[in-house]
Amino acid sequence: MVEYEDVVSTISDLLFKAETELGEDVVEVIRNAYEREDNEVARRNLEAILRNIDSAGKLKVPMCQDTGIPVVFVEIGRELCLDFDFKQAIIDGVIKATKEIPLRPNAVHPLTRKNPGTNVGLHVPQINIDFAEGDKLKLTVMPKGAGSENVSALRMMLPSQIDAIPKFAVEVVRNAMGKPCPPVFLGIGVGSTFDGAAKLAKKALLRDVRKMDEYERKIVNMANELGIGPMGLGGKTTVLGAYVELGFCHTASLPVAVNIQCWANRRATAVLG
């Protein structure tokens, strides 16, 4: 049985973990990039990133001053009964985390820019719900910073432009330059609808970043030829990984979204029930 307070405390705990620790997969690819790098400035930047990760974990403080907008992915088992206001439990978990971690209050009204100071408001936190077999509840948080979100892009391509998808992804990276604090990860959504492609792109960033297929590695290699490097100051590694999620789309369209994520690919997951 999953109770209201279980969800509240789990969301708060997951945000704390995501803000103060990076997954082993993320740390591993950053460390590998450091070991491969022969540009002295780039090596120093990657070394500083690794020290930052280590210090955040030891001191139990957020690894970046931009603690992001809370994005939550949910998988609900079909046999699980949630007889309480599940959405409100997630909201209360974000409020709790904002106060206790603490998190910088980033969520504001889009027009008035009024800040409630809680990281919750209209459609925030962003909650993405899927259903699965069984009776478990899987919760994943992804705090998404603005530096990388602001340089992400979506293009409604034509079906005849399938071969241009990698080029578009690299174009997004080129336009971003050093703004998203590279080296970065690329979540790429191909297909679905205008909004669906963007959701696929963000979901792609939840994957184990060490695992890529040939197509995804091709995008990484193309992007790294740009030479933008860590923090935009040059070097071998601009993109640490690219991850493509596919969705069926209309026969007359080809939506493609590229969601850039900075080196701090923050996410944390727990299973309840």
Contents of the next structure:
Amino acid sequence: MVEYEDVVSTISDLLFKAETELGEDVVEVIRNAYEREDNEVARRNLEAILRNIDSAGKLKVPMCQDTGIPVVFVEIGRELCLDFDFKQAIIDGVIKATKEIPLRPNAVHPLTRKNPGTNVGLHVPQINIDFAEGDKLKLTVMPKGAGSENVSALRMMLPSQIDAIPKFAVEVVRNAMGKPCPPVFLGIGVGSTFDGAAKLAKKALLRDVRKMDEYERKIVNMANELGIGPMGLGGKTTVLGAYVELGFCHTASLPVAVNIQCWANRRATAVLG
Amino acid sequence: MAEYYLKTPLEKDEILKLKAGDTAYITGEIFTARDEAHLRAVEYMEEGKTLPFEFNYGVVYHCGPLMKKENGWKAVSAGPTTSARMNRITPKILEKVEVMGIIGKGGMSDEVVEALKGKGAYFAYTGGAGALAAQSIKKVKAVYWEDLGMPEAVWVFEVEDFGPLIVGIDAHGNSLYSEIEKKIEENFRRLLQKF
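Requested next: the structure of the form predicted in complex with the partner chain (the form predicted alone having been shown above).
Let us now look at the entire complex, which starts with that chain.
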């Protein structure tokens, strides 16, 4: 049995966890990159990142002042009964976290730029719902920073351009340069629709970052040949991982979305019920 | 690559000594400003109004901090934001000052490199290192333009050995970013041939 209050407190607790500590998979790949890197400026930046992760965990404060825009992924077990205003519970969880952790109020009206100070508003938090077997409720939060979101890109490619997908991903990284706080992770959505490809790209960023197939590794290796390096100051550590999610698409189209995520790949998951 | 410990208000000699690639730490007073505060500051300058903070001999920090109020304000997490967003407006401010330091991330445009010549330097702080940065902030001395919202307001911080900062652009027209960009362009062209 899952109740309104459980959802509110879980969302708030998950945001606290995501903001203050990175998953062990993420820390492991950053540490490995630091050990491999031989550019001095790059090493200094990676060292500062590792020290920062350590400080945030010990002091229990958000590792980055851009505490992001709240993105929530929900998986509802089909036997589960949610007999309350589920959406409002998620919203209230974000409001609670913003006040108590605290989080920086980032959500503003797109045109007036007015900031209500709560991190909620029209379509924020962004909630993605999926269904699963069983009677559990799986909640995942991903507070997403703007630096990396701003340089993400989507292209409606042609079905004849399948071979050009890695090239597009590398181009996105090249255009982003130092702006998304490299080293970065790439979530790549291939297929689906215009909007669906972007959703797949974001979902790809939820994966264990240590696990990549050959195709994904190839994209990482090519992007690292650019030499952008940590913070755009040079070095061989630009992309820490690339993750591709596929979706069926119209026979006439090939949407491809590349969602960039900074080194602070903040995510946290809990299962209720 | 040398290491420098700078104090505010900045001294011109000290700024002229810095070379792109050096490491620096700053002690004294710095203030945050991002898009909205830059726009308003230039508006004030154009209207001849006095700013509540001082760019001249000062250090502007491209940062939208996460602040907490408990017995006064405290900086919780305060890393740098992307400086490129301030590219267009920064030369307008630089032409009004004699000496100035900028802390941010990601580097700035050729116009800014030009405008910094003989008077200023750009310091790169590790992006996302907000918890680490907050530890060097000893005191929040003031906040101006709070109506712009927490990230866009101007926060005046007293900092101690704020860094490590990497001199990304020096006062002699050298930019680590443009040197690296040239290499990245070459690498990119080579990669394109592989595709």
